[in-house]
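In structure tokens, one chain follows: the form predicted on its own.
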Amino acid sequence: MCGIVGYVGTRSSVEVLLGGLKRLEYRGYDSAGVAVIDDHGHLDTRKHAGKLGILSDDLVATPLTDGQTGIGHTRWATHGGPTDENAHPHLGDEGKLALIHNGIIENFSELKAELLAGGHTFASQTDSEVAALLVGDAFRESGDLTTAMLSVVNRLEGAFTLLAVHSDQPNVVVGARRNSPLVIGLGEGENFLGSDVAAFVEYTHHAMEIGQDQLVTIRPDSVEVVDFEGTPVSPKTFEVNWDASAAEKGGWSSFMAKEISEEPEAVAKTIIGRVHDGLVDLPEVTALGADVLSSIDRVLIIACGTAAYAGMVGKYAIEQWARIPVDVELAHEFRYREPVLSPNTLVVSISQSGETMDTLMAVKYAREQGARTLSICNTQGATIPRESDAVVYTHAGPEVAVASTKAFVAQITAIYLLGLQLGQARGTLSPERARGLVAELQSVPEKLSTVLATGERIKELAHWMADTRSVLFLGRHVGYPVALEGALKLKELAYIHAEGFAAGELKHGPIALIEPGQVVFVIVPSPRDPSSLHAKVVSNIQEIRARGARVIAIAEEGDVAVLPHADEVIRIPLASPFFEPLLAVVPLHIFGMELAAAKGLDVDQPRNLAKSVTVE
């Protein structure tokens, strides 16, 4: 959730911090603040509730005495409301130390009682101020910020990333992480810390991972990493494969509009380099070993929200192509029911950020139970891939809008690649069949570009429906998760009642919701599908039309059977059943965005939501 930036070097720290926080706005926040140390060792802070612009305007009107060392923070309120006092940084050691924090310190009540008994007073209602006062006290004893942080982190319970600076050490930033994201940026005569690489990608593409329960000390010319026992470690380095312009709007009305336009590219980039001789080649998966792939007798997909719906689509494909039973579970429910796992279970986690706390803890649980783990992720250096046995990166580029769009289609593509790889490895897909499926998957980006051309008509529909209070979505087979995704986007963006249903469930209760004028989107299967699903869904449409529903059908080109029964038909290109979801979801993404825009809402930062959910 929270955005964190740290800097030491030769630049203006305020400029670096504000730029990094701006690129981290997508994470969601309700206050912002910075702390800088000038060349004379003077520590100065500024923080405000509200958007980053409030802080920026204040710093223009009344500049800080700028220095070349600093930390910056955007807060998502947990302990204490979104007020100036509760905003970060928090101070310790009589105002000489500043600290910022992402996560939740679960034992803060006991620690706060201890500090109060020792004569401390508190300026906020946050758990974070406890850490600031503890590290400040420890610094007075040791005179060294790294030593002080090490003495405190093992007393803290919960999930946290901490960054601290002290006026007595003006060229040092110390960071620590447990179950919360932090990454290092490596520069020439400067170094950076950030919640993710967006914090510093404007200045360097060279990055370094920080592992679980590790502490980092950055200076302009050095980076030192130790574990929480003080033992030196050698983190992995990696290159960031996108630049700062990828995280900018580039002339689009919103980040969401830009990212929807990038859905064809997201699918293409996820495929590129992973097909050889017409067959899928995922070294990340084959590295698990042929014996492991052949012994898998169950796949369990764990994810939350949009990622879970991508997993539901993937379930159908993996079961058909690899002939392995697949279950999809919400990550936050998974470990609390004590699921039965074995070494022959492959647990596939899906997370755009790779930091989703519910999913991370589920992955750790799966590994403890002896299962094999594979993550599908979009963010390099993230925690979930590092906690997994293997990772398939989607390479979709940064997704800034809180509501996922291009991540969804990229995740489905990655799951399809996994399903094809498993089918090839297990011999359940003939080479001819596999090549045909791969060729159709490779044709999807061009077809997606065609679907994007329907945007203007969907915008007209959205504006006509600006006062709509409820929208329902129906689908069958792989269309059902698409219906769920369409409903989620309206909940997230337009703040209206929206529900997705399996169309066959209508007669088991939901049809009672249908009244005259009720808008219903229906994802219509192809009439060329050898199953009878197309006829069944058309019958569902007739049922709801007879009760006054206004039907908007998403159907493939040439489907004339649906025309007499729909008020509006949005066309998608011809595709076989498994590839239809990649096409059918795009109009729903556009509709959610345009309906929210018609209501005058911020589509990039919906209320109460954060891009990366890093607390349980």
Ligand code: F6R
The other form holds:
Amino acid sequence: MCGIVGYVGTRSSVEVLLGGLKRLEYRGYDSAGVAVIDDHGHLDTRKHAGKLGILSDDLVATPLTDGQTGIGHTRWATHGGPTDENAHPHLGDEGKLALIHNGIIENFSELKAELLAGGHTFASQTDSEVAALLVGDAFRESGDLTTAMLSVVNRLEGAFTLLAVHSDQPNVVVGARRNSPLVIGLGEGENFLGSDVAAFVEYTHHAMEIGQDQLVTIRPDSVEVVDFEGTPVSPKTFEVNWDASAAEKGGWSSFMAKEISEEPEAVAKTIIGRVHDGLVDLPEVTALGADVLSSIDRVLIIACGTAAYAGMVGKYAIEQWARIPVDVELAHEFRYREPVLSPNTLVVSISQSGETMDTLMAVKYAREQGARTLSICNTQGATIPRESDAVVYTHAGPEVAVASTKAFVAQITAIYLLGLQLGQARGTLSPERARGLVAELQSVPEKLSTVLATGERIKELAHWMADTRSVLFLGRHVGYPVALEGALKLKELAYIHAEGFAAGELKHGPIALIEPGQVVFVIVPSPRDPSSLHAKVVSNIQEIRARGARVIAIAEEGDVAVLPHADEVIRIPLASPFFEPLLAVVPLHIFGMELAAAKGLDVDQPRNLAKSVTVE
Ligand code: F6R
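Next, give the form predicted in complex with this ligand, keeping in mind that what was shown is the form predicted on its own.
Every component of the complex follows; first up is the chain already shown.
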């Protein structure tokens, strides 16, 4: 939700801001804007509704007088529609101050009424303009941007990252955050602020976290952080472990195509360095203490969307391997029903961005209730890991396309590592069994590369189905969350009706949806699995086929039993049941992307969405 970048140094700030916004555009693409303090100490802004390209084209056609200090914003609208007026920056102090905002100011109506009564007028329908006017008024009293921002932040309720510049202090950018992301990029004679490190990774890999309710002032050669009381704090620094090229398309038609192609690597990198002597070794988890690990009597996984489906897959594995009951809950449903938690509950949050507000609030709530919290996260310096007792990072690399793909397989990998570690620590997995499972997990990346090779056939199917209005997905056991994931991708990318069902549930209602021509993807369990699920799913296929469904089966190599019953079979390599989801999901990711592409849609930036949902 909204991408934010700030710069102060010696470079052209317009160039730095536009480059940063380009890499942050996945966070919101309703409108974009910049404010720059030019070489004459004059503040100028430019902003436009629509994608970032409209703003950059305009800045090429009619350049701003450039300077070395500036702020930039790419928006996902909350208060006020995506119009030029509502685009950020917003102005205060008679146009001398510019401010950008990510989040929601919940008490904006009261503040707006107060400002109107004081004689202010508003140029937009946003909540953000309230902050611009308040900080502008406070600057007039103190003549200092840090002091002005400090005096305002404690009056704001809700979630916010604010950045501001003022023409009377030309070499200063001030940022503040509460429940919304902000990181600092440390350079030589220059410093940066960004919603995430992608904003500045082109210029520096040296970064600094900024905590909740903290305020930062950057100048070309200094960075000062204080809490909202004004007390100095010393934040942690970290090194960004990926290059700017990782966040570029690199010749692919879309970020999504590139990220799907990186699914094998995402799994491999998440495992690397975490296996010793054939067994899982996650110091992040063992650091919780042997007594804690043995006393855990319940695991509760909280996440949203695709991350929640990864959690559902994880439930089956942790229960089987560590023999601990596992519940999976959508983070936004969690804290509003007084859930029962104890110090023996391990609450595992899963989040690619590490900033999803629903998940963050659920983690905070769980901690307040005394539960242990562990996060599985893909983004260094993000808020959720910082708010958790432990973190297991996925190493999928930056995910730019709004729809999550490589993060999903990396999340499943991480939760499997956690399940194996718990099973090893609690003695519910013998070392031999654990070694066998670890070896199979390590073989997944190579198998994934084989699955990627089926991409051309899936593309043909997708193009041939470009007019399809509804697609259903069926799966069982770990195949069920994969069915949900396949349906979600199709909804968000191709804007068509799609639903995922547990195959066994079909006869309890959804089978009524089947009519001649209805396309149904079925994730078929392995016939080698000792459970009878393969036969049951084949029966389900026969039931829907008898009613006219067109069945596309995703089945393992050598499964001939499925052939007579499917219109099309997409093959995945042999794997034992827990590893099938990692393989079976890839054709569905490709299908979602290709069907959207066949309809001429933007697969990286689907309508109405933003990658990082930092509002509740
Ligand atoms: C779907 C998708 C979303 C996210 C969800 C959680 O393709 O990307 O459903 O999975 O918004 O986001 P994170 O993982 O960043 O918490």
